[in-house]
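Coming up is one lone chain in structure tokens, specifically the form predicted on its own.
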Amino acid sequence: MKVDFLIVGAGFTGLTLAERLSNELDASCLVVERRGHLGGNAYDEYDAHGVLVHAYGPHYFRSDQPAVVDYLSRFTGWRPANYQVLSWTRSRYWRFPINLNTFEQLVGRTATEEEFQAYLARVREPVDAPRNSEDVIVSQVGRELYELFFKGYTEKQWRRSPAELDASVCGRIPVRTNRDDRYLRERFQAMPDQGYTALFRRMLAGCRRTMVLLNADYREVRAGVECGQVIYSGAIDEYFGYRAGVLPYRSLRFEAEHFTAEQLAGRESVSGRPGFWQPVVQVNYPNDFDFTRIVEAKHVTGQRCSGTTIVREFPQDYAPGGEAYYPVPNAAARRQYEAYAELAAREPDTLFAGRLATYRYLNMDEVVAQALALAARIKAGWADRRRRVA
């Protein structure tokens, strides 16, 4: 078999990758996927009650990027969403992020924003250059708010002190002193309409001279095709075969619980309305127990059902074969992954895209980002490439 384009993974990077190069270059391209479906993490599914569900944790797609929109709107509807978080801790719902509504509830009385500003301003610890999470945590809002909603949970999650990550782990979440509790900071915040995987397949659907093989190793499969190059989104310690060692990962393991109709009437005061178990999207667990977060998608599907579907969180180790969720963002990582790049600049014929493939913690609008770029740039040197390869 021969093919412009042996692409890796059929996630947002293969698939946009695929769809650029065929359609803007009328390139033959061939995505390989080792699961057996498309989509990667951000596959969606209705699961055996009819529920639909992120089949690998939450995908909360958010931008700020017209361009990343403008291109994913080509395939699908957008559902307006309101990305809601709450924490339990101390026995109770606490308001999050950080903002005055939850320092009302820290002091058990209504209060003003210019109170919550005062109190910041007394108890936050100075740094003057933040060199980690717990150092940008601790800088904004003081160690009790820091210990009460971050430390734990950072510490399940990534099974490292925030003293030990990268400040962007835990920068990624606003701190605000008036009453926005938006957990995201980017201006559009939308699901699409119908799930992800009816984006996914619309792309696919949109792609010329492509074919896709599912539940298949991209190894196996090279050995019978003759490409001009090689697209590669998966994991680049694997694909060196760890030369370097193998790159901190976290993993994660998901358990389903259903609720009934009838099972649910007794949680309507908690979740505030009918059909819900939990009051919104994602509840966050720092402290007391195994898992990091509940998560009931059907807060943001818009789905309408009477039973309901909410997923349990547990972060767990990663080992080469497994699942590697996110890349560890620290400096020692970092240090690691410096020796596949090296590895991968040399490596011919081959181009590496997407956040195990680069080793970075991006969100689903960067990778779109990312791929548009690469795609654009593999067009730049289309036509001359064309002509060495002739």
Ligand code: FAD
Contents of the next structure:
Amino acid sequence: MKVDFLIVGAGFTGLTLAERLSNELDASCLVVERRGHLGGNAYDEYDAHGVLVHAYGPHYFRSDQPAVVDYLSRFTGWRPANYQVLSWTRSRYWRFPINLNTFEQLVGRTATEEEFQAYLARVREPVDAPRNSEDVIVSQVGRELYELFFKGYTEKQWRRSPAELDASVCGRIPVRTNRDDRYLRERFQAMPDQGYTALFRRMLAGCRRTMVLLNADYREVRAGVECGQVIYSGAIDEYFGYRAGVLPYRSLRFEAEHFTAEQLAGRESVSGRPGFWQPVVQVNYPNDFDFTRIVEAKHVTGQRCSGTTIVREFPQDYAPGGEAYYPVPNAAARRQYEAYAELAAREPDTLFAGRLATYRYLNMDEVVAQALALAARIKAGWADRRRRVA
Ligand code: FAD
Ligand code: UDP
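Given the form predicted on its own above, I would also like to look at the protein as it appears in the form predicted in complex with the ligand.
Up next: the whole complex, starting with the chain shown before.
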């Protein structure tokens, strides 16, 4: 088989590139995906009970990049989303991320924003520039709130102390002194109105000269394909046969549980609507149990059905052959990755893109932005390349 681009992975990265390259350059693309479905980790599906669930953990679309939102809007409408999260510790729900309501729960009475600010001024441990995830939280809210909400969760999730992780990890979570308790900061927060898998199907339907092979591993397919360039969005250490060592990742195990309408009697969401197991889409468990969070996607998919499905998320150690969900954001891991970045830069006719191939803790909109930028770079060199090949 002969194609212009052999694209490894049918996630946001691979499908954005296939769509752009096939339509903008009229290039032929073959996408190989070793899972049995499109969408990578953003894949969603209807479970055996007919409830739409996120198969690989909660995926909350958010972005501050209008160009990315405009691009994806060609393939989906949007449903405004209220990503509300609570934290469960000391046998009760806490308002989260930390805001004035959380402070009121801590002191056990109503309070003003000024009182909360005065409390923070007293307990925070200022640092000039937070060097790690402990610094970034303790310098904003002090030790008590750090230990209540961040220390245990982070140790469970990463099997490392927050002091061993970049400030950007816990720094993802906003701290506010008003009552704004949205989990995310970005201006655009919405879910694809028909779900992610529908979005991916429409992306693919919009590709011109593109074929997708599911259940196909790149290593098995490679020898049979003649191609101009490979675009690889899998794990970079795996691509190079781990020759510079296995990079650190965190993995996950998901456990789903379904409840019928009868089993849900008496429970309700914060919106007052019946048919839900927990009050909001996500509850974090920093200090109890082996799981970090329980997600009930029905709160944000907007699906109308009488039953519901919740998913518990258990952090796991990673070993080759398992699923690498999170690259580890710290200096030691980045140094290990550098060896692969050097190999990648020298690899002929192969480009690396996406969360695992560039070993970065990227959100969906960020990998789409990265893929659009790469497609533009390829386009800029395309005429030249065609001439050389001819
Ligand atoms: P992936 O989605 O990982 O796709 C890569 C694909 O390549 C995979 O399908 C894999 O099977 C395939 N592949 C790998 N190696 C091979 C091979 N050798 N042969 C064939 N195929 C191969 N982002 C947000 O914006 N909001 C969120 O709320 C959010 N929540 C998340 C929660 C979890 C638990 C996780 C793990 C991630 C979350 N993300 C979230 C991040 C989001 O999943 C990623 O940014 C995005 O899916 C990355 O897309 P990608 O195409 O780069 O990689
Ligand atoms: N975090 C925490 N307590 C929480 C929520 C998050 O300590 O209740 C920390 C933890 O280290 C986590 C990071 O903040 O990995 C980022 O959280 P987010 O919910 O954004 O993680 P993701 O959805 O990417 O797994």
